[in-house]
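Let's start with one chain on its own, the form predicted alone, as structure tokens.
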Amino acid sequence: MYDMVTTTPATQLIIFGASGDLTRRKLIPALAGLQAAGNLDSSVSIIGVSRSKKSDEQYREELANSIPSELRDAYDKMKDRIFYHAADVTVPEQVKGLREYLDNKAGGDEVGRLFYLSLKPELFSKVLKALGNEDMLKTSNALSPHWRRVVVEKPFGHDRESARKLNDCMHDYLREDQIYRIDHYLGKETVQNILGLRFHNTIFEPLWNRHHIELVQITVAESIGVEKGRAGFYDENGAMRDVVQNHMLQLLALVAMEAPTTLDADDIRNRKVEVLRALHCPDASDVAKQSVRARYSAGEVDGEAVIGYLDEEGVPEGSDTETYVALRVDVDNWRWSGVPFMLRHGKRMSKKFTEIKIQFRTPPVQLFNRPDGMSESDFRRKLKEGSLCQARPNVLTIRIQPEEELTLSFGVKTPGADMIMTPAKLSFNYDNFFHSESAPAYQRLLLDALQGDPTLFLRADEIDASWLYTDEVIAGWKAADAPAIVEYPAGSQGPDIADELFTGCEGCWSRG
């Protein structure tokens, strides 16, 4: 059970982007989410800041229109706290009123403020410099009653030296401690329970290195194509920058990082930082062997006829872009030494579904399922030759969405007189455990913004870890002799060159 929002006597939420849709969909539901299950204090308000003029009333009813049905009577409990100012946040007059407009507000500015950047990323450095030299961000430490803070949306950055001037410029005006960059997949519920599942289970833990488990494989899986007003952002970043480098090498950490010490923040992140600093950078022959990028073209998606990427409206002709990668990825540490981590991300594939799966080794001799009528010596010989393989008994499933469950198989003795192995798995779904559904992403992550918690909210350390390693593959692409970009039908599960990334008896991509 969360605890309620009740940090200081008032609380400003001051969200910049207040017409968008993230602030529809996402924000303002998660609030509603908030105020259902008692967690909203009564002494937060809410304050949209965009350029359109408009009323409160007029601002509420849009956001009404918005609000799922079973969120309706909370966001009608909340609603008189949702206010609306109209300010270009880049014109220092505009600010100055806005500083003005926030001190008339109850508590005056002796209030905890968390600035909410829901905006387009060329704009985070404009406006964290508006409101900075207005003296808006100042604060004496973290635990000062009227705290300052600021939510930064991804992407951090187009690469690593974007995102080195991004943190620079927010470091200007915010200690690193006032600052929470979001990353909604650590929200999920799922993504959480790694930690537990590790952690606290002894079952695990030991098992969890280079000696017992084979490979990771972590895919992310979407079924939509580039969504409808998003393909020129989408087209200037590619499925690399837009998943990989943020949402996929967060997965990774989590699966492959030390035991922190404590479960505070800082202790959590220092061991996050400690596995991206140790993957491998690719130069442009490892990139080339090591990974598969491509792009949709027409195909069939449930039933319906879908257009490749070049056809999307808004994707300039000739674009080079990705749309789908896969990648094989070392990480040069005593514990992981050896093992594959195998990353794939596409859009316009068969099936949404994220998923981890921690493939363990095979015993190390098999005294099973050898084939009718092969002697032992030829069973011996052939397994060790790699010309035949024997099926992974034990792997541990992570799913993420859209169920979000737990799955490990392992094998069992088939009824009879011989001695034939089959697979059987023990499962965990939270909906069926719980009898309830997680809460959203969102909801999680606003409330540990506004109650001052960023573990679950990114480093300026690990953004550039990860676009170290990012822009080392996405140089290697750009390679004169790099293979060139290839292309998948729509509906399909990528492009099949991405199965040689797997070698010998390591198995296939998993299908969901």
Ligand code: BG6
Contents of the next structure:
Amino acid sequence: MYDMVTTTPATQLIIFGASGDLTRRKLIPALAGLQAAGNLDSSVSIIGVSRSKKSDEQYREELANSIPSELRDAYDKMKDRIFYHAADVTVPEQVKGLREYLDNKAGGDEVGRLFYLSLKPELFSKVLKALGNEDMLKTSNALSPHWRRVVVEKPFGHDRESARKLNDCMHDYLREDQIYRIDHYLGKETVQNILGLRFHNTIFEPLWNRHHIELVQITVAESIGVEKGRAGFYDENGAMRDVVQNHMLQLLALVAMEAPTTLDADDIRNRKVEVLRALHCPDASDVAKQSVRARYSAGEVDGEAVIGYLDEEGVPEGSDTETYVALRVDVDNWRWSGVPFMLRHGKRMSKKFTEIKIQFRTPPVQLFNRPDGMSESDFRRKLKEGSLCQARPNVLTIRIQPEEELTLSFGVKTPGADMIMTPAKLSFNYDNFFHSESAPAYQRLLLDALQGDPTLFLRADEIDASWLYTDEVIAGWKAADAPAIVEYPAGSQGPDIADELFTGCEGCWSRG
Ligand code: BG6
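Here we have the form predicted alone; I need the corresponding form predicted in complex with the named molecule.
Every chain and every other molecule in the complex is listed next, the one we just looked at coming first.
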């Protein structure tokens, strides 16, 4: 059970980009979810800020239309605490007006303020400067009752250099403890459980290393294509920047990190950043061998014909942007050296699923499943040659979505006279066990930001290390002799050529 948000006598949550998609689809429903769960104190007011003029009442109505029906009651209970203020927050005069507006609300400027930048990334620095210059971000320390915090949405920069500039700009006005860089994957219950699974249980950790693990596979597969109205933004970023640089590298870091000393935000983040820094930075020839970039062509998803990426509305002609990436990543440290981390993300794949597979090594000698009529010596010889592969490795699957599940596969002897092993699995499913759905990621993250817990947010150095790796891969793709982007039909598993990334190790891409 979460705590109620009561960190200060009153709190203002100020959302810049109040009319945007994220606010309507995620933030307000998340707040209504907090309200429904009894986690949102009545002293929290929500102030939407964007340029168009509208009244509080109009804004409340507008938001009401996108509230899921099951949250409607909760929304109705909180809607009187939602306000709207029209301002262009890149214009100093209008920021001054906003300040006066906020100061005139109950509690004056003695309240705690959470500024949520749900804006286009190019506006982040401008808005921060404007707020900083109006003295709106100053606070004595993290525990002050009139705290000031800023949440920034992804993408955090377009590359390492721009991310550094943005960090520098933030640090001109804010201490690191005031900055909450969001990666919504960290708010997912099953992602948080990775640390619980690894460090609360003792059975996994002794095996969690290069001696026992053959490979790790992380998949973020989506069946949706580029969403309406998003093509311009997406095309400038592509799959690598949109999902791999942030969500997938965070999943990798959680799987690969050492045990933190405590669960304090900085202890966990120190451990994650060590892994991100250990990612082998590939040169152009590594990138050519260890990555595949692709784009979906027309195909069929869930029985419906869909168009290819290049024909999507808003995609610029001649686009070379990838909608799919597959990578073989090396983590150069003592625990993981030699263990491939296979990462794959794509849009318009056959189905949506996110999962992590930890594949353990196969037994050194195969004793079981000799085919009927084959002599023991033939069996041994064929296994050695590799012409008969009977071993099935144990695999621990952390299913993040749509099902929230853990499964461990193993072999059991089939009843009967022969020593024939059949694959079986142990499963744990969140829904079945807890009989309740996990709270959406944004609900958890908003609560933490309001309460001042930065554990599930990214620190500047994590972002920096993620970009270091990402930039190298992207640079490799731009090299003169880099392999060209390939195509895969929408609704497929991605391009076949990505199978080649498994060369030299036992395994294949999960079909979910
Ligand atoms: C976002 C990306 O960060 O994550 C989207 O910008 C992507 O392109 C989304 O669709 C995936 O999130 P989830 O929670 O649906 O897996």
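For the two forms, the rigid core is made up of the largest set of C-alpha atoms that agree within 1.5 Å on superposition. Remember, predicted model here, so these are calculated numbers, not experimental data. Numbering follows the first chain given and starts at 1.
After superposition on the rigid core, the Cα of Arg381 moves by 2 Å or more between these two forms.
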